[in-house]
Structure formats: C-alpha cells, structure tokens
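Below, in structure tokens: the form predicted on its own, a single chain.
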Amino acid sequence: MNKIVVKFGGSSLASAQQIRKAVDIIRANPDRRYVVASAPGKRSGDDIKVTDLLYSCCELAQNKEDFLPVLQKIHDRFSDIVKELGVDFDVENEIAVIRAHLEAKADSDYMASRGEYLNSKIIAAYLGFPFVDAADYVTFYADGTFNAQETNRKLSAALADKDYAVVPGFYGALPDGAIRTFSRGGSDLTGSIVALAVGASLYENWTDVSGMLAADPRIVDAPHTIEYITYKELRELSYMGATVLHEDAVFPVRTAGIPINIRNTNAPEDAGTMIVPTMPDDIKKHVVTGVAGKKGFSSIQIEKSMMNAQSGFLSKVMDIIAANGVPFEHCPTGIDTISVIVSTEAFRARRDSILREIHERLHPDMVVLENGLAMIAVVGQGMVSYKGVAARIFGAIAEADINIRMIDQGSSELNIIIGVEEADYEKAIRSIYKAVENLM
C-alpha cells in the first residue's frame, strides 16, 4: 500500500467546517494515512490567526499584563471546534495547562506550538488516529539549529508500527526538552519530515489556493498554474518571494525523491501543482517556468584597477560584509568592478563600519552605494538549451521604457537575474511575463 503524508494549512484548519472538508480528503483516499496539522488560520479577512493570539498572549505575561482576555479568545476558539465537531476533547484543561506555564515561564516557542499540539490532537480523536507529538521525536542541537539525521531515526521508528498518525507541525525540542520551532510557515518543513520518515510515495501539502502560480497575481492578471516544477526551480522562486511552500520543506523529501503536490482545501478537484525531482518524460518541457522576485534591495558598487590581478580581492570584499553580519544576495562582477547585493534592512545597520573597513583593507578607487533596488528572477530549466530567451527579456524591458540596474545569470542557466528600480518593478514582472509566456 502506498503511503500518503497529507498537510493542512492554518486556513484549510481554520474552523469545525474546515476541518471536516480535510477529513473528507483525507478520507477520500486510504492511502492519505499520516496528517500533519497547523494552527488554526484565520476565518476571515479580519480574523486573528491563533499563533498570533498565542505570540500576543506570551507577550502579556512576559510584561506582567493580563494575558486572560486573549487566553479565553484562544479557549473559545478550540471550544467552538470540539463542540461543532462533536469530539470528546478536555479544551479546559489544556487550556488551564497553558495558564499554568504562562504564570510560571512564558516562553514564546512553547505558547507558540501550542496551536499546532491543540489542533492536532481534536483532528486525531475526530479521525480515530493515534497522536504523535513532534516534541518527543523532532529534534534540534542545543543551538536551536534543526537535527535531521536524529529527527528522522527517531520518527522513522516511532511512526514504523503506526498506518495512521496525527503529527503536529511547526515545532519539536531540544535536548533538554524545551520546546524549539521552526520559522513562520515551518508545518511545511514538518510534513516534509514526515513524508522522509515513513518513506511515502507522495506528500500533498494542502492550503488555500490551488497550485502554485507563475507570477504574482497582484501584479500580474491571471498568471496560470504551474503543473510541474522540479526542486530546483521551486527554490529559486521561493528565494525570490513566492511563498506557497517554505522554502526548507524540499530539503528533506529531496533526498528521498518523494514528489511535493501542492493543493487547494477549499477546490480538492483542482490537480495543483507537483512539485518533483526530474520532469516526467511524458510531460511537456516548459523553457520558462516562472517570474518572482522582491524590492529592498541594495548595490555596493566597488572599483579598483588592476583588481583582477589580486589575488583574494573577492574574498576579502565577503569577509568584510560576512563578518558584519550582512548576507550578500548577488555578486557579478567585471575587470575592474565588483558589486555586491545585499538586503537594505540588514545593510543599514551595518553600513558605516562595512564602508570604512573596505576602505582601510581593499583601497577602493570608489564605492558607489545604491538603495531601492527590486531584484527579478526568471526560472526555468528550458532556458539553458533554448536561443533566444534573454533576448526577449531584456528587449521586452527596453520596450516598457526600464533601465537595468543588473544582470546576473548562473552558471547553470537555471535563472536570469535582473536588478531593476523599485519604481520599475511592477511594470518589469509585467513586460517580462508577456514576453516569456508562450514560453510557459
């Protein structure tokens, strides 16, 4: 029997009613057996979703205000789930266990996994599945960072003798116990985990859109889905701001070559987007996949003659932003020229001492600084073996009147990266989509 690890994002979770539509999916295929749940999401546009209650309500006792009111909101909202479901579940004490930690030690990570361990344990008693809680498998160093070799030997042994299982997304622990979580958006990386463990054959992470889109539909009208994306090309786009799926959750099912199905709660016949290794040999090959990309950005521009004749000149240019702190972005580069892509917002703070340290080591004949820059990616395997494709990006964004900042293309031909004005950068996704989109 094959083996199904589905997702459910915090909007498919969001209320009882949204629930039983994840069960009716989960129920529609046998072999869909192990569930990762979220949070409950919002219900509406100007609902809260309840990790942010459960950030607000650690913040409170943090501070030695009362944290009551939003504690009873995040009680009435389990409340409302269990009684609609008609599940025996004690919200009240877990709740009261909740209070408790909070008057002894709030502690942001814990309150904020708790929306995850509630959620998860009413779906498992209304799907008649065992509870997993990912604290006693999902495992992180004591420097918070992730131990995945550690997770999977755990979790590959805890869920072997289980069919079905509920495991909780988002967080696990330390050493110690402590609880630890992920970033924002981390069940995504716990499903991933899962699908790896169990050696499923698929992993569906289910959310409220149907797929994932080859542009930004507020600035594109009416993108199309893309039907198959490989690992690659879903990080580079993610890196550049499309966020339907965490940017880490490939890593895992990556090694294991399980495929990522990306789907829509609220519309389950839409096929979504599959997420794989390798293009199938019967699928049609696309030369472009999509276009992404993000403001905030900032050009170090450093020249120097001769520069290409000293040895470590590069190096010495990345220790000095590394060891502010700074992560650099792109780097091309020219004979005497070099410039550095950096994040505006992590680049400010830092900005002075950078400046005078490539002073006082490199002896610059200039540095030219450059803020509100907009960076735009486009992906897509096809690229590399297809004539023409750069011609028609840069000759679309000549058309729309847009001067080029940048250009950046990797040594795999995976991607063309454009540095663009910021004022420039909605009409650039623009001109470039409709030049690329037969291409799709």
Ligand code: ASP
Given for the second form:
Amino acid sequence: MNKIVVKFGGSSLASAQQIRKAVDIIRANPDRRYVVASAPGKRSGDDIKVTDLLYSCCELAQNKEDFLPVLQKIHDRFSDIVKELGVDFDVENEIAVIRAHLEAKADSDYMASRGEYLNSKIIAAYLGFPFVDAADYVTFYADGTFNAQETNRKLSAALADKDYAVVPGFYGALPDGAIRTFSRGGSDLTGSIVALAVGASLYENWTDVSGMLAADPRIVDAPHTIEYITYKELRELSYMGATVLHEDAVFPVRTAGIPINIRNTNAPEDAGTMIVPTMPDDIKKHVVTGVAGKKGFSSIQIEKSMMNAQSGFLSKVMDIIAANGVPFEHCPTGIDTISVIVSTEAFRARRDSILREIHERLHPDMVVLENGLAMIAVVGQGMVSYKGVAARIFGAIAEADINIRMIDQGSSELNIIIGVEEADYEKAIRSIYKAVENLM
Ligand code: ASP
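Output the form predicted together with aspartic acid next; the form predicted on its own has already been displayed.
Every component of the complex follows; first up is the chain already shown.
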C-alpha cells in the first residue's frame, strides 16, 4: 500500500470552493490517505487569514476589550464553509467553546490553533475520513521545544490502524496538555511529521504556486520553476530568503529520505517542484539550481599584523560574537585580516559591547565596520564538477559594473556566496541569473 501525505495550505482551504478543489485532488489518487490541513487563509488579496483573526481576538480578550465582533467574523468564515459544503457540523457549539475559553483564559497558542482544528474537523466530515487531533500526539517538551521522538512514537502508533485520516497542522500539546503551536506557517512541519510517522512514499505540499522558482520573480522576469532540488540545496536557498516551505519542514522527512512535492491546488496538472534526498539518475542534470539573496548585512573587518601566526585568533573573535548572542553568517579570512559578516539587525543591539571586547581582548591594528551589504547565493550541486561557473558569475557582475565586496565558496562547492552593496543587489541578481540561466 502506497501512502502519500497531502498537506494543504491556507489559501488552498480558504473557502468551500477551494476545499472542493483539495478534495478532488485527494480523491483523484487513492494513495492520498493522510491529509494535513491549515486554517482558512486569504480568499483574496485584502482578506484576513483566520489565524490572524484568532490572534486579534485573543489580544482583545487579554486586554479586556470587546472581542465578539472578531469572533463573529471567525464564526462566519466557518459557517459559510459548512453551509456551502453541505456538511453536518455544529459551528455554533464549537464557537461557544472557544468563547468560553476566551472568557476564562485567553491563551494565544490555544486560540491560534482553533483555525486548523475546526477546518480539519470540517474537511474530515466532508471526506468521511477520521479526524485525528494533533494535540493528542504532536508533543512538546515543557520548555516549549518540539519533542520529535515522542511525537513519532505516538503518531505512528495512532495512525498504524488507520488507512485514512485528517490531522490539523500547526499545533500539538505540552506535557500538561496545554496547546502549543509551531511558528507561523508550521502546518508544513506537521505534514512532514505525519509523513515520517506513516512511512509515506511521498509528502505532497499543496499551495498556490506551481513549485519553487529559480529566482525571486519580483527581481528576475519570469524565472523558471525548479523541477528537482535536493534537501541540501533547498536549505541553502531558503536560508538566503527563497521561501516555499517552513524552514524546519525538511528535517523530519529528511531522516527517512521521503521526497516532498510542492504542488499548486489551483493548477493540479503542473508537476511542481520535487525536493529529494539525492538527484535521481533519470533526470536531466543541471549545474545551477537557483539564485537567492538577502539585504541587511554588516561586516566587521579586523586587521592585525602577524595574525596568521597567532593561534586561536579566529576562535576568540567567534567567541566574542557568539557570547553576545549574534549569529555569524560568513567569515572570509585573509592573511592578516578576517571579516565577519553578521545580520545588521542582530548586530545593532550588541555593537558597542562586541567592539569593546574585540579591542580589549585582541588588540587589533584596525577594525572597520560596514553596513548596507547584500548577500547573494548561487546554489547548485552540479557546480562542483563543472568548470567555469565562477568565471561566468564574476564576469557578469563585472560587466554590470558592480563591485564585489566579498566572496565565499563553501568547501562542498554547493554554493558560491557573493557580497555586494545593497544598492547593487537587484542588478547583481539579474546579471547572475542571465549568466547561469542556461546551466539551470
Ligand atoms: N495557520 C498558521 C499560519 O497562518 C499555520 C499554517 O498555515 O501553516 O501561520
């Protein structure tokens, strides 16, 4: 028996009409057995997600303000869905439970989770699948961090005797039974957790785009869709700002090597993007997979003559930065210089204490700070065995008259990272994309 886990995002389940599309997709393949549902998202550009309504309702209740008009909106979203689908589901009663909870104790995790909870119950009733509440199986430690092992043990046991189920995304429970949510977009993570628990052959993540694009479409005109990408490449691109999945969603399926397929509920005929452990042999290999980047970096450049002869200099620098709670992003080194690239936002609050400690502990000849840097990553597993990618990239940047401020190539050659001035960012992305487009 093949098992496919299907997760539908908020826009795929925003209305009865969207839920019908999702249900058609589920019914089109009998292997699509386990459904993970998000709360209803936006029906149009200016609409409000049910999760956001729930958060505002909770905030009003916490401030002892009138939350009833917002609760009414939430009620209406669900009652419209129930009416239009024609399912037998008591929305009034469910909303009364939520209202009682708000009046007794407005707990924001509990409130936020009700969007997934109600939507999944309605979809389960419509499909005729059992509803399996994530609160009983998705487990968090008392400190609020996710307990992967316990969750997998409980969830695989619970789903072992069920051929079909609908599981709400986004939340689980603490050891005392209180609801705890993942960070926003966390239903992607629930999908991955369920895929691991049932030993799925595939995790389909249905959203409103036909896969992951090879560059940001706001910068590059009509970038192409990535057909295949490895988990590792995805990680590199997501880290640099290309978002298609919640950033933690890969971890559970990664351990079992389950591929993730990003698909479009509004265009189910599109193949989407396959996220795989390793590239299959029978596909056309590409050299470059995608280009992504981010603005908002600063560099701390430290100079000291004979630095290379001094043991432990680099580790002392890293120590100072880490002890101040600032994560470092990149660290290109010279003979007597090192530069540490950090996020400007994270660095700002600790700037003075980091600089003071660098001066006191390392006695540098010079420290130069620079803000306004952007980082661009060119990612592709194929780059390691292909000559001339770097030449193309740097040639294109030079031709566009852009000054490169930093270069960092990971030893695995999975990526080449280039730092440029923020003002040159968009132009640099466009030139790089053009230069490597036929290697994609
Ligand atoms: N409904 C939650 C959110 O809006 C979780 C999700 O959709 O994945 O963030």
